[in-house]
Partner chain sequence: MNILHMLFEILIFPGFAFVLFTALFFHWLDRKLIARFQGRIGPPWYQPVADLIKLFSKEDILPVGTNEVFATLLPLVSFAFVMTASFYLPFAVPTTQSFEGDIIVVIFLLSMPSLLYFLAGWITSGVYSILGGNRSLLQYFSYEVLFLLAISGTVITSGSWSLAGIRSAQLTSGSYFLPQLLGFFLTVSGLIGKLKRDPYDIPKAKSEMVAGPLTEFSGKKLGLWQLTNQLQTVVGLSFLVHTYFGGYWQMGTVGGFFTFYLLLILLQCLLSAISAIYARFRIDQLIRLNWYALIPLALIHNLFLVLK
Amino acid sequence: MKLRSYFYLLPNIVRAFFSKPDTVNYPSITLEVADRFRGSVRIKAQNCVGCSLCVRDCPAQALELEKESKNSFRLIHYRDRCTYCGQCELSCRFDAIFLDNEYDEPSSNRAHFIVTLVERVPEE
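Please write out the structure of this chain alone, matching the form predicted in complex with the partner chain.
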């Protein structure tokens, strides 16, 4: 048994050699993400009332509410600032804002990261 201690890892490497690799060839395959993965911020626009609860609690100031009147407001999401913590989903009392596990492609264009989640203009 003492002799084994000089080649302790030998059986391990032989086993690893003959079994499937544990790593994956990343960019050429797509990875499965968990259901609860926080990938992007979405909204059910019809539920949003523009109460700014999510804006108040956002730790990264990634949400912005431009409010003109009760029925005229715009909720903007700055994805480049967002930390995807999910606090907005917790803060929302109207079941409007939520996170899902899809995530977007990266981009070098800043405008790509500014998303208007809700845009409500008063009906004429």
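Mind sharing the form predicted on its own? What's above is the form predicted in complex with the partner chain.
Chain alone follows, minus partners and molecules.
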């Protein structure tokens, strides 16, 4: 019985030795991404008014708005929760939040995945 399974595996092993790898040698080779690739959440801070529409509509709860007053707020993005679906971009009436095709840097520390997108403190 074992001998038959070796004969079954032999052609697959030979094929694997003589075929090109399915992976790319990233980061030594620049990776071509699709035009519609959504890689990271970005914001135009001057357009953000703290209306919380993006926070309300985020299905992954990846956005949080800490509001102290009408003009004082902080918009926080949790990259590890985000599914990059683009709902925040669709919900924003002020064209403040958008997705681009840049890669987010990988990390093993969770603190690197919590990003403050906007921090607005009123001037006194």
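Positions refer to the first chain, counted from 1. What you see is a predicted model; the values in this text were computed from it and never measured. Here the rigid core means the biggest group of C-alpha atoms that line up within 1.5 Å when the two forms are laid on top of each other.
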query	finding
Yes/no, Ser108 Cα shift of 2 Å or more between these two forms with rigid core fixed	no
Per-residue C-alpha deviation between these two forms [Asp22; rigid core superposition; Å]	7.7
